[in-house]
Structures are given as C-alpha cells and as structure tokens.
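Take a look at this single chain in structure tokens; it is the form predicted alone.
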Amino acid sequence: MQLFEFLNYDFMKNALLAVLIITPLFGMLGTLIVNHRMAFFSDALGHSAFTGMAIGVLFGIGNTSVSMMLFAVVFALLLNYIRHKNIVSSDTVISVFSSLSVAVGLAILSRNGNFSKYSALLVGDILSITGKEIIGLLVILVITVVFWCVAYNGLHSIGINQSLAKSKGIPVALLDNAFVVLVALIVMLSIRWVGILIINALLILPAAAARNIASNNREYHLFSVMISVFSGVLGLIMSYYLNVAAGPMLVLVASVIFFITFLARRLFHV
C-alpha cells in the first residue's frame, strides 16, 4: 500500500487542497477565539446554520448557502450584542438562543420527513468540494489574512481589556463586530465540507493545543496553524485508508494532539 496512493483521485486532491485553506483559517481564527472565551458562541454559530438553510428552503432560495450566511451574520451580530450586556450570563444566552436556533431549523426542515436530505450537513462532506468552492476558500483566507494583519492588535488589546482598549482609541465596537462577522462567514462556508457536529473542535482545539506549549504570542499563533494544519492533513489521509468520515477523524487526531501537549504542559512544565 502506498502511502500517496490517495493522490491518484482528483478527489482526494481537490480535498487535500480544501483542507490546506480551512486548516490555517481555523488556527488563526481559533487563538482570538480562545482568549475572547468565545467556545460557545462559534458553536452557537455552528448550530445556526439550520435556521439559515431553513429560511433559505421557505424562501425558495435556490442557493441556501447564501441564506445561511445572511442569517449567520444577523445571528452572530445579535448574539454578540447580548454577550456584551450584563444581564444574565452570556454563556447562558448564547446557549438558549443556540438551542433555539437548531429547533427552529430541525422543525421546518424536517416536515414531510425530509431532514434527511440535510442530514449530511452534520458530518460534512469535504471529498464532494469542487474547484470553484476551493477558489472561494482561498478568497476567504486572503481576506482573512488581510483582515488579520490590520485588526490583530485591536482584538489582541480587546480580548486583554476592552476598557483600556477604549482608552487608546481602538474602535471597539467596530473590531469586535467585524471579527464576529468573519467567523459567522467562515463556519457557514466551511460546514458542508466540515460538518455542523464537529466544526467548533477544529476550531477550539488546535487553539487549545497550542496555548499548552506556547511560550509566548508568537509561538501560540504559529503553534495553533501548525497543529491546524498538521491535524487536516494527517486526519484526511487516514480517514482515506481506514474508510471513515475525513471530518470526525481531523478532529480526532486534533484532541491526541491536545492531549500530548497538556501532559507535556503537567509533566515537563512547558
């Protein structure tokens, strides 16, 4: 058995390409997501995508990812509105409009027992993705790089102290929602090919991993793409030869990685 075997199907290699896009948007997007404490609400955001290809079904929209990504962008701005107001907890809120939100998409697609139609959106499918989306991806990951290089330091100083933000000038609010909208547009164009279940992990985990072994900031940005991307690619081709769903086996090779790095963190004090 060869080991590149799988790069004799171009779809293994339209795959390997998409993997190589997504991964280092997750790395970068997961280290602001980590320390803004934003676990929830990119799940939230994952578990939105229902409603949105709901709304996009009732409309007669023919090309639902373009409602997912309407909604997903309302979704994400409300939802950050709320998080920011002290009246109850945020995790709380989020969370309820989370499970709201999956209600109401799981109710409307699921009349006349259709959901099954949908049901591939929960794992993903990222062997299916074509040429033009994997354009598309690679559109995103330029923006993002771009959007990168010109608000890390405003979010950086916003996820340390949003107060002291403020005080130097940084346009809080206009950063803040910017950063929230980038998310909202990636999680809906990376779910088909990643899968609602399991698109938070990839996201929080190499994060996560990196935060563990990272001596400083610069390290656990570098770390967290690294991971990323490592995980991608190693999860692909194994999912290739153990026949297994590409999605659910990055993120398993995602949480090994995490937990190598917390013992090493325990054991050698890293």
The other form holds:
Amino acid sequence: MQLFEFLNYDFMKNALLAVLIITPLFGMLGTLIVNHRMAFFSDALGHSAFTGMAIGVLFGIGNTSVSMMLFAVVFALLLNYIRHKNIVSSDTVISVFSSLSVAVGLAILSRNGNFSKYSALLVGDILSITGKEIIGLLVILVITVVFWCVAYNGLHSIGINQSLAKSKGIPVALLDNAFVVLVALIVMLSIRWVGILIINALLILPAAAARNIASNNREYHLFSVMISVFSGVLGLIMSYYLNVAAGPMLVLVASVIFFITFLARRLFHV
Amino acid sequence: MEKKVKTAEKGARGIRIKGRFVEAEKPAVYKKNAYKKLLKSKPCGFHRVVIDKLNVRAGATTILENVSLSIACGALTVIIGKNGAGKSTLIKSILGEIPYEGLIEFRDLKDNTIGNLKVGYVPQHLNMEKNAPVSVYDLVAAYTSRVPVFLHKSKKLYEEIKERLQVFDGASLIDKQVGDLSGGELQRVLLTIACTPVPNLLILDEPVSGIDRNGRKLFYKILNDLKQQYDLSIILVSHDLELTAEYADSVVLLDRTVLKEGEAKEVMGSEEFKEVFGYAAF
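Show the same protein again, this time as the form predicted together with its partner chain rather than the form predicted alone.
Every component of the complex follows; first up is the chain already shown.
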C-alpha cells in the first residue's frame, strides 16, 4: 500500500517502533505533569540536557547519556526542593536555574566554535535510533507502567492537596521525588530522538488535550495515550511524505488535536 | 465468647468498655481491608487529644506560643480568631507538617495509656481547576485505596465508596466530576475521605466562602451527628460565629496563644473576644 511505502526502509521501521513506545510513555507521564502544574518544570528539565552533555564532554565521559542523566536527576531534585519552598515565586527561580543551565551548557559546548556538532540535540533525530536503543525505551516503558500502578494514587492525591495526602499516610516527599527523578531519566533518555525544543510539547499537549474531554482518570489516561500515539504515528508518516523533521510534525498534529478538543469542550460541555 | 474477645484483642488495638472489646481506629489507608463499614462506637468519654505548651516559630517570629488544649472525644471544639491568629499553623502542627516544640498526643484516661493519634483532615480547598478529569470515585479511591484509579474502576471498591459516601448523604455524587460539585457537596465528599478509616481526631478547615448559609447549617448538623455516633474528637476552624455559638461544645479564641477557652457563651461574652472582634456576641 502506498501509505505504508515508508516501511520499506529499516530506519523508518525503527522510527515507527520508537514512536510506538515513546508516545504512550509521554502520554502517561504528561497526565501527572499537567495535574501537578509542572509544565514549566519539565521544560527547564529538558533544557538542562545541554549542561549534562557539556559536563560529559568536559570530563571526557564517552557516553554523554550517563552525565546527562546524572545531572538531570540532581537538577530535578533541586528544582523540586525549590518548588516546595514558598519563599520566592517558584516559576521565577525555575526560570533562573533553567537559563543558567542552558548558558553553562552552551558556553562549554560552543568552545572553539564546535557547537554545530551538538546542534542535533535541539530538534532530535528519531530516524537514527537503533534496535538496541528501542529495547532500552521498551524497558523504561515497562518500568513506568509498574511505577504508575504503585504510585499513581499517591501522586494524584498529593497534587490535589498535600496536607490531605499526608494525613492519609501517603509518603509525600518520597513519591514526589521519585516522580521527578523518573521524569528526569525519561526526558534524558529520549531527548536525542525528540529534541530539546519540542520534548516538552510532547509531554504536555496530549494530556492537555485529553483534559478537555475527559471526565475521570481512566478517560484522562486513555485519551492522553491515544492522542499521543496518534500524533506520533501520523506525524512520522507526514514527515516522511512532506520531507520535514519528524519531531515538529508530531507536535503540529498534537497541537491541532488540542485545539479541536478545546473547541469540543466549549461547544458540548458548558 | 470469651475466647473470641481475646483473639480480637491480640490482633488489634482497642479498649474494653463494660467487658466488650471495642477496636480502636482501623489501620491507616495503604492497608488492606481499610473498607470495613464505618465503625460505629459511641464516644467513650475517656479519649483526649492533648496539646501541651505548643510553640511554633518561623525564623525570628513566634507564630504560636504556649498553646495548651485538651479535646475530649464526642466534643466539637471550635477555633475562632482573626486572620493571622495562627489557626492554620495550629492545624499544620497537629498534622505534623511543620516543626513545633511541645506535645501533641492521644491519651486514654481510662488506663492512662498513650495511643497512636489518627488524624482525619478536611482541607479548606482543593488544588484543582473546574474541568479537572477527576470523578468523586477517583478522588476518594486515590486517597483511601491502592487500586490504581487510572487503570480501572473496581466494582467492589465502587460499592464500598458509595456506602461510605452515603453516611454523609452523598452516594449519588459518586460519578460526578469533582469540579461540578457545590461547596457543600464537596465538603461531604471530603468528610468521607477524612473518615476512612474513622480517625481519633477530625480536623476541619471551614472554607471562608462558597457555601451558602443553609449548606453551612447542614454541615454543622452533620458534625453534630458525627460526634454523637462515633468515638472521635472534632476540631473545627470556623468563620461563622453564629453557628459556632449554636453548635460548639467548646470554643477556643486564638491569637498567637489561647486567649480564652470555654463554652461558647462564656468565650463570646468575654473581654478578650471583644478586644479581638470589636464587639461582644453575648
């Protein structure tokens, strides 16, 4: 069939497999990120990839994924600590740290005019993913589903009212930190394929769209995952035939769906 | 019969009243079987929540100083005071959310033992926008069970929650979206969560606005029933002095420390009350 002609190429097959793993993962994660109003937080986290990579390059670590993950985990825990201190408006502080980490990363990576070597990190390249890396992503998906089954109720409760969650014996600090560490790891492991500039859109858009039309948690997750997978597959196919980068196409599809659900809510719900 | 009582005693915490073993509160959330029916046991009169010489500081400022209270089971204690008097701080310390000096404990005067204080809490508001995809079932189930609410709706749990909601006349709310509830309905749902399992101490932070007078009155009536039917103490932070006067067993006037404590008439007619609120209610 004409439409699936792109599957004749191995790199497209791999890309499709990767999309089929990454998108449900992001659809799921996004639900709680939106619930907890952490859109800006996860954005800052994505930006910290620069610093993580720079640190790896600086210390000559062969696999910069390791340094990226380590830095992101530390960064996430720090941001989370700030988020819960009500001293300064937390979005301002997150913004400061986000800018700082981007600046440090760019400064180091652009030494001797070498930045073009790393610019692929900005938009990502899902077409370059290998079979081994796909299996890695699959493992993360499984871990996330298990984590969700164990921790979702608690995290959901914390997002709605922390004091109430605490009074119910839910381990607030533990779950909250475990969650941001998980987000940090997933963002860093997928950022090479998705890109710093659009990774947050993929986390937020499907959940935000699902929120417009869902009335309970089951619907919320189902819609979010469905919208995410649909945008991923359609975006990938469109990128092939239109000869555009896959990531941006995917975000475009998800954005259109967001606006459709937004209108649907206004028309039918109120 | 005797044997049965003994085995029950071994496995569970509780007290003996007139030879009958009355189990204390059910184990906290996160445990299996947290969904037994609300355990009805009239107030025994021997349980006290004791707060002794409580001090809370934030940096150089003292928010609460030398607060001492004794709250009996079966009693509705209402805390009143101006904004910034330290009411929320007092609640936060009892909930264990902020560091404090002093003592907060749960005593059984009958045999002078100290038990584990189980607190139920009804917050002032939820951090949730109107269209949040959360049904009443989701809300209650997430706070009180381990069945992952994103994955499936357990039929058994659904029926249990419905039954619990019905204690506060709320069974019909179970499928509603939380954002669509009225202020009074939400309060009853939150009461259901706070009373699963039945706590020793129920703390309620009354919303300043959003509930009309009839709704508020109904709420005070529910509290009144609750304290008569269950073995628990109730602390209510109230903004409605009139209903406080009508329903409170004891009133605490708070302004950094306990200014006055006693029956509603006594407190509201006092000089201290007049100084804080600018008029005497009685």
